[in-house]
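Next up is one chain by itself, shown in structure tokens, the form predicted alone.
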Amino acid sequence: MSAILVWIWLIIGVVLFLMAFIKDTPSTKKTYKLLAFLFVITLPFTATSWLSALNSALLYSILAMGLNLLLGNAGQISLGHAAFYALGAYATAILSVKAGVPILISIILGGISVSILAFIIGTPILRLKGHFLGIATLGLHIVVENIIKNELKHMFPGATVPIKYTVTSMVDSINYALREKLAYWDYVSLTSGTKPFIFNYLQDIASNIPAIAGFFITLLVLYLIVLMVRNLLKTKVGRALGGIRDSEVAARTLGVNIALYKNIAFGLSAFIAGIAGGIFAITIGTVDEASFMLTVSLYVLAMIVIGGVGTIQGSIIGATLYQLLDMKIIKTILPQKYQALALAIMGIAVILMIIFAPKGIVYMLYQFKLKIMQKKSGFVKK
């Protein structure tokens, strides 16, 4: 699909997000719901060349999800979430390739291997609290770089763990049965002088295939960590995260154990971080420490900044907002002789957004959408 049909199949999709949001009658809004899931659906079909944006948006959506969780729901502020990123994706990495355990269940061991590791640490580490509990975690992301580049990084040499573990296994007879295809239609058409019209736009989707598989495993996890965050927060575990967040000298006196819950959060935090590892490692095809520098923490940090803090759909917005400004949009729109400013603008544009929206772009939908509503029903706040 060309460019320009591209950005024009893009620019449908975030007005089908914005009314699905903003419409406020059920059946309305489920229409537009429906059709803003049918257009993700179809998106890695139309938009190849957005796939590697796409998918990193998706997977830092996930990794936002867990440091909201911590952050935003529970009050804790942590600079060292990709050292759990990291061991989440080598765990996945050592279970499957190593010891032979299935894939999808290398993944679910290894962010819950991590989830206990946290949980662990973070008896000692959240006693402390602010800018101290911050300077923490921040050294915990500094050992953890550094065992991987002592002990882990001789396990997988050349940063790659073997095709057959990773998900370009998975799609491998699909693939070979469309490239088969197309080399059928290739061969006949050296005969008749004519290929089906389809046939470059299959050839697009065959060189993409490992890509697309990706998007959608990627896709479901998040759908998966999305429902169970949710539906954390409506239990006990949730109010009571809440109320530490708000006040702990309230909750102290309510009855909650400050500590456990810190800790539980911790370890729900680092699990989703964990799970966030094994899909890299198994969409991806690489584990080294380039891949999980403190910056990566950073950029998530400034992602549910950007969304929302402490809204599910802060951590979905900022990320794919941030991954596809950075990765794509900027880029494109930049002539080339401009493109060493792309890192630059970028920030411009991440301090733009906190100035015009400071408590996030989920928070200022909600403002517009009160607004509309205030309209319809004749209510105008003076």
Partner chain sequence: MALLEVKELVMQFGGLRALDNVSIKIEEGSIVSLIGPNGAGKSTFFNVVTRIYEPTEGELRFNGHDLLKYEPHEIVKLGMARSFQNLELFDNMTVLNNLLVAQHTKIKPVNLPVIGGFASFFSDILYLPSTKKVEKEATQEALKVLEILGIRGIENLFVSILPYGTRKLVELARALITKPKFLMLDEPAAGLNNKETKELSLVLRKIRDEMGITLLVVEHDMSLVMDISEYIYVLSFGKQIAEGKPAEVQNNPAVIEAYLGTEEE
The other form holds:
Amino acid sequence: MSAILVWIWLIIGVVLFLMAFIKDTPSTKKTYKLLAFLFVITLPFTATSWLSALNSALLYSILAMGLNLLLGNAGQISLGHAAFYALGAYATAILSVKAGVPILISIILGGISVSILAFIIGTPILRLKGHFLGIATLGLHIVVENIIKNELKHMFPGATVPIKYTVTSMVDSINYALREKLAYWDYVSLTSGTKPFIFNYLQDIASNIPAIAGFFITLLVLYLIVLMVRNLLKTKVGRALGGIRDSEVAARTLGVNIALYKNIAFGLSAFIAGIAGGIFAITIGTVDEASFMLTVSLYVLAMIVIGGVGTIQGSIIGATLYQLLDMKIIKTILPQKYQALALAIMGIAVILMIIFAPKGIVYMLYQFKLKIMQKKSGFVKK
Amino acid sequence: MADLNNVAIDEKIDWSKIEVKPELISRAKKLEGVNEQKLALKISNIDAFYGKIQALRRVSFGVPEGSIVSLLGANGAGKTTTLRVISGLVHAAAGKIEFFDEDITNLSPEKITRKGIIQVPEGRQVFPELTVEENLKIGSYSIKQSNAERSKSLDMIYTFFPKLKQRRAQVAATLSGGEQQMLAIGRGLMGKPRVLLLDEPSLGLAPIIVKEIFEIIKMLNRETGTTILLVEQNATKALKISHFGFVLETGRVTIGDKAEVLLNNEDIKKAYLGGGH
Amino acid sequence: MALLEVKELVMQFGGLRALDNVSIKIEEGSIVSLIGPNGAGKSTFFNVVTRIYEPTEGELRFNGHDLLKYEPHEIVKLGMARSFQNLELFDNMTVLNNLLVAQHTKIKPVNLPVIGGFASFFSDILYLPSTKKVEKEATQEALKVLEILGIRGIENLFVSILPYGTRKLVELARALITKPKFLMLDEPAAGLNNKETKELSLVLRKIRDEMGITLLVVEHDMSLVMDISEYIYVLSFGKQIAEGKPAEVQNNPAVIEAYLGTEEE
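The structure above corresponds to the form predicted alone; please provide the structure of the form predicted in complex with the partner chain.
Up next: the whole complex, starting with the chain shown before.
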């Protein structure tokens, strides 16, 4: 029953999104905003079995947005972005566990320290261009991975950090209250013989409260970062980065300090990755090296390419689609005995998406929207 | 590409009101009749768009086989777009393009190239890291050819462009602007075109080189019989070597006639030819 | 006093002397042209003056400053702007955004010493009224310049879909909006037809007369060069082969041989 509900809800979500994208006019904007809001706040309550996939989709959306800022808006590649993600998670863990800093401040401080570090590292490596920069950032990832393996091992046995103030602990009281209520209904039903019809549903929710809370926290952070990036892109910094991407020499003669702005892009991108790391730490509850493998950087890169390089929508669409396909959709559709093929199918899906929407889904949708508008105005005769 | 939603939506254009000037179509047809030549290219009622902007409105004209035809007009009139529609790089939203009576509308650029319509792009676009000879050889990849035939076409190119022969082993990036333009034309010729589309061959070239390029174009047409469709800002120079000329204005063909008629037409002189020299 | 003074400039690329002892002097308020065959070193000269290339030898003075002491991104503040031969527009941005990048050094939401940059950054992130105000002003400034050049109405279009000649004008607008003292234009008439070239020469005159901007123009269209220039320098293979008033240069045998060619008709 709940599995069907999820699918219905997801299809509603996709339809809603497409309609909002295509019929985007000032008069309908408010309606769609409201509908989108209602959709996302009800989503976790319909999709409890999908929560881990949804949460990771949101988290990856943040990461993708950070990398997209660097790649799509400033035109600089990074193949080792998971390094900043890892550093953010560890910084949060160390600050809160070892130094006793409140968790929220730990996350922010973690993000800031990662961005300062990136700013400093950026000074030498951002002089490189194209694939040389790619290799340098790859090297950066390996260095960070080794530091985590060899140095942090002394700090935390097994390099696994248990976080004290996780989301689970934050929602303890709600959790407790709900369980108490459920236990009461269960007790009453012994005599009356009937349980409230939503009993099973509530039980399901109760066992997923930390994940639901994680969903909303990640969503809030994603929303704040979208606002930040959006404002940044439509003002001075965003334009300077676009200038660097499109023509360094012209940007330079117009007064853009190329080296400084590349560093800023790198720092901002690392800040966002660092924050994502912090969110990871508090939602998952432990930080360990296995979560920040090099492949994470490459997945994020694939998400951006699928969604649309240089656009905020592209980061979110790419990350969500990728994570949902990878973690849930393919596995649900595939019969039990072919589960081992899931990864291969994912690979094929990515290749197909790149073939049919080489500039990303956002661009494809945009072209589609243009066609519709042309048709509506009635001049395409063929 | 910071924000795709920033693209202007020009809702003011009333798409349904597209004027067609029937006399122009009949003029294009008349041209066909007058010369009793086959039309290498027949363009009828082409519409094309860039996003929401209509670049071509019912463009119609013909290119007789073996002739040089100039497309003239102001910036943004749609000259380059017309070439790009013919070579399949821009989608035609309406209309028909015929190549020796064969419908080639909206075929893929590769297919159109294989049929023998080759575009020499604006701004040359040679492969900078490859040598002159490698650049030329790439031009012949659209047709099946034996090595002997290929070196024969190479020799032919080198007789037209002796300067390229001198520099055959040099990488294209080290050529001067004029030599790059010659290389771009030569590369186009390697594909044995039946129709060569030239987009602003004089762009950014010194006067002395411009003269040379135009002379070569004229000679090419005379010696090989290749049909040439030429887009040029330098209207006087272009018309002097052309047989026919068509003038585009804001996406429409407004005037079309024999080149010498256009050269002596006072209105056109005033509007497009200016003083010049 | 000369606005730009270049003395014995040498630019060596490996074994190639792209500029060989070039000395050029440009008086404030004048329109000067630099002509010569393709590959003569004209664009190299622009790149040296705008500090993109480090010259091998020579002296560069602009408005009393030693140019060699400045970084490429600082010369716009000295009042120098340029266009590029093969267009260096920001293709994936709209015309308006191109013109807003050009106001990079002028857009300061928070104008404070030391912390101004940081404060502006936060003002931008939060899109505070201070940011809104400067953005609006910069946008209006951009529209004004487009109006002057007669291309108002294209501001929200992406540069990549514009025809070549219009892109040239956008590049001119982008240079103008920096409010330079000195403007270097690399083939501004390329891609324009004769009528449009005539209009351009009027615009260039207006830029000089009404805005007081000194112009250095590289151009192959002799009708434009002869029409607007007060003085012409001729380069060929990195060497200065002639200089003088238009009429003198036009009849100089060395220039005719290397560059103009003999007139037909």
